[in-house]
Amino acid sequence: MVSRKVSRRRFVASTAAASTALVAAPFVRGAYAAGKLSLGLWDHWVPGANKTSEALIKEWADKEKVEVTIDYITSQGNKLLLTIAAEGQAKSGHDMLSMAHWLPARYAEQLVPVNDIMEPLIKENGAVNGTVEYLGKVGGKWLGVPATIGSQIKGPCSRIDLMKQFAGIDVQAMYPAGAPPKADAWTLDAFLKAAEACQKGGHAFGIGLGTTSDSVDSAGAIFHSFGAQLVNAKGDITVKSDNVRKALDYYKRLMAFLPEDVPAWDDASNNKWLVSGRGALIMNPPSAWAVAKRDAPKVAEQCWTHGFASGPAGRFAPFIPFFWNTWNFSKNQAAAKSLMVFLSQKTSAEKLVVASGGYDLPSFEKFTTFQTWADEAPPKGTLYHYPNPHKHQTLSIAAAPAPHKIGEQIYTQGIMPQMVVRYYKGEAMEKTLDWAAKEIEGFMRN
């Protein structure tokens, strides 16, 4: 007989309390994999989706004969982070870990390399976008495969009824649901304005100002907008260029319209702003429409995703990617590998995405037309231009195309929105522009 038991630890904000659920089959060994397999997962916020991956899961150990122990690790308090710093340390640790954005390239010598995985799943399942092969990929080495679990596009929520009242804007018609964007006058001016009359109307844009990543993603993406890096892919500083001080201009005219207490938001702020029926727009994944739904649906029934406004670089959306990575020290890196291949399968990651109602983002360009972002409600449809499906808009991260070293610098320090915040208050645009080129040749140093 086969006995299964399951045991799975779950880290919480305030205690790392424990409870069971291990995934167990016999012990086979056969041509992949073989043995146990230790995992260190993120810890989804959206209820019943850890289920989802745990049955995947145990229908891959059960099948491949494997003995696994998950660890649901939540990125509350940065206990995901501490996991994988300590664990990189000591040298021991899970097989096979969730890793977000900067990390694959922080560890990149302590990674064993997925060519030989992400070279055939990219030849099935279609090209990941550039951002996932910016932060994935380091020295011709795929660090590890982009994960569906937790990766997400931060781009615009809107109100339906307060962009039509107060702007004048149909967000539906501009993006319909099941057909190609028709948003050629969506641009960063459309934006600027639609953020004035909701403001003068009581309904201000939610975008947050602070040094946490919501707000960083959002100033990312206007940076990009005007073609404006902090840093270029040589590591050479670029602060003090013209497209640097357009965006900064731009932005000083935008934060006018922007609720007074911006510069003090954190990643929650923009999701109660949307909640509480005060925001016209926010930049956000789909989690503040989820928990509208639960607790405001009159709000939630006005919610519509879609792209973001086009600036004189293009159209940009900010996309956080999470990686699914083996450790070098890993003790069953094959298994760790069938595992990846087998999450990465087409039917695999539309399970991972229903059960997230649609929150969680295949990073392959085959998987960006699930029929769960056309079903999603209300409004149905809500959810359609949410993975991109048109390609309408390039796939960013704030800080690219800056060396990882020094972009992960940039990103986590919120040097962005901190140029935004000191210009807005009355410094000079120069002596900004100053602040940044120091703190950035800091970075250098270290």
Second form
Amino acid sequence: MVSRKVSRRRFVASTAAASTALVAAPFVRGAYAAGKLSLGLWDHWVPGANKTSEALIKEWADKEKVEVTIDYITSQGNKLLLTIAAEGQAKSGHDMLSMAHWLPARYAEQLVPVNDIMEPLIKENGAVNGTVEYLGKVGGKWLGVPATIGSQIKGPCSRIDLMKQFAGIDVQAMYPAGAPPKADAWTLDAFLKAAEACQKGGHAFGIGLGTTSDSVDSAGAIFHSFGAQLVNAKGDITVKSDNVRKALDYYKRLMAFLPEDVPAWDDASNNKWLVSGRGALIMNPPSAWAVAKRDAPKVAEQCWTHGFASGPAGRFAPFIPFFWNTWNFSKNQAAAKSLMVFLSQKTSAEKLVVASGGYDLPSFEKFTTFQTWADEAPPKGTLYHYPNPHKHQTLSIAAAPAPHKIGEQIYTQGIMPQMVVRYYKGEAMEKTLDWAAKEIEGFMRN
Amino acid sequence: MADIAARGSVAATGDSRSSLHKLMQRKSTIAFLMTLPLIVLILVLVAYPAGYAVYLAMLNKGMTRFVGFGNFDFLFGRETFWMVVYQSCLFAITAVIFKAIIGFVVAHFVHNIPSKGQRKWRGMLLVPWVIPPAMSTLAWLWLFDPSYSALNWILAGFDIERIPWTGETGWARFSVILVNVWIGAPFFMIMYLAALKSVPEQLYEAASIDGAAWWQRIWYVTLPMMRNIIAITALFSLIVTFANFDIVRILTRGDPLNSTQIFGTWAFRVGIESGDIPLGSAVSLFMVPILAVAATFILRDITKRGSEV
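Requested next: the structure of the form predicted in complex with its partner chain (the form predicted on its own having been shown above).
Up next: the whole complex, starting with the chain shown before.
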């Protein structure tokens, strides 16, 4: 926890002096940026990552003379989600709070628009990807700044040896460290063949089909690859489309080569599948690889994080952004915005990425080539393609481009994995589509 | 005139002091004052949240408009909701029946252990009930793990095919009920054991003299003497089991295909995870009529038992 007290007069003097340094943050020059600032940040699972963010915030607080209180709130057991819901109801709480994927849109009416800082940040740091814009910008208003801490791509993490041995695929050659991908042949058909070969070799791909986020994100990427939308951007239900049928058919074939218990998997199951040495591929950020580095070094030495296979509609990878937001009832909005800008500077973002061992992903275009990702090992370069440095895949989220209030429910209630499991277990295609359409109809109410 | 008025005022004050004094001396007033902290606690922690839940359940999704019973009406038309109603009833009723049967049998075993060693057994058998359910359910989660189930590992040792404990609808329902029974049966056991100890030994002796078999002693002596405690325990447990959240949430999260969702977990999924707090409140309020009926039975039974005593 960082804390320091300061008079308002001293704060104003200090901000005036620092104004040249923070080109993108002219808004903090008001007197209201002084005083206290309470932060509710996502509690990082990487040991030491919180220390780095704390040190960065202290650096900012010392410069701006603001008394800061940090609460690191775990997402385990939905604690962060419950905290956000409680604060939203009570209209009281942290001045700055981390919110994942759909939450800024859910609380759009209670969040302070941050266009005044986002526009300069984009100018300075480069554009953000379409998913960040879809989730973070509602009705032309930016509801938060995309946070480096916690943002992640859930692309494939493959076993180099097993993919070579059973599927005849050299993932390092396909995604060479330090060079653009040569992945034209890495299609969903190739993915399916590799899944079959690895399953026959006793090392099935570990892709969950429960209703937790890892399962939903993987399903979302495959649906996007077929251009399959359950609800379009206008809010029309488009479940009964050929693309959705194609996606389901593909998934049915894929599921036959996955472990039979995948409908019961949660977000830890795929990690365990890889770390135990049983899986040839999972869809996950590098957390599973990091755990393997500690607990199963031989497995870690064979892991390679890379892009997802392409489908008829393109190449999509699941992306989960976090945002830093401030409530409209926060007492120190100006200071919160100032801190968001500070944390979004290149030097800050790089420190956060290093501290997380490459797990955290800044959303800005110019921040996807930090040296950490090229250096992380073993094997060296294993994370080079993790931040999508060559932009060869579209970063996406399941249920997009549905209007947020519908998309959020499709996502959180795991409609796509449930459709897949129903269809795989023998339910007629049309019955599965009817079920999904009825469920989604229920999400339309206002 | 002023003097008279003043005296009158003094007299009136004296009267009111005296009546206040009398009021304070009444037993009912003292009882009320002593229970006041509890009443305040109940108002703040039970009545207010309950009232607020009713209020929330009558708002639209955006919580900007009063919609009356619109959310309830909406739920009646949802297939998933009726599945949740069915599963909640299945979960609660099945679990309570098994807890009662196991509790009854184990209570008899413990009752027949010589009193010297009985305390140890009572203590050990209570362990599942005294461990926080979230902790013990986590242990069960590891036993049921889809890929690394310890139970399946043991079964494999006997060449028995692995069981999808949480992966198939039937097995997943079985698993959540099993854990609930494991946690809750000791409560029944201890209540039944207390009831067994209060059955006069002479009744069994008289039954034996009349030539009653063991099952007749249970049917004609034990069960009638335990009738009230059985009813109260079962109904109390029914309320708690209907309102369960932690076991399902930790073990299956309602999966697979929502086939283990119960009122509490579904309300959380809809209200908190999906951001539809009014609908989540409406789902959770569906427990109220069921629990109210159970509570009515409990109170009636307690009254009846009281009048019999």
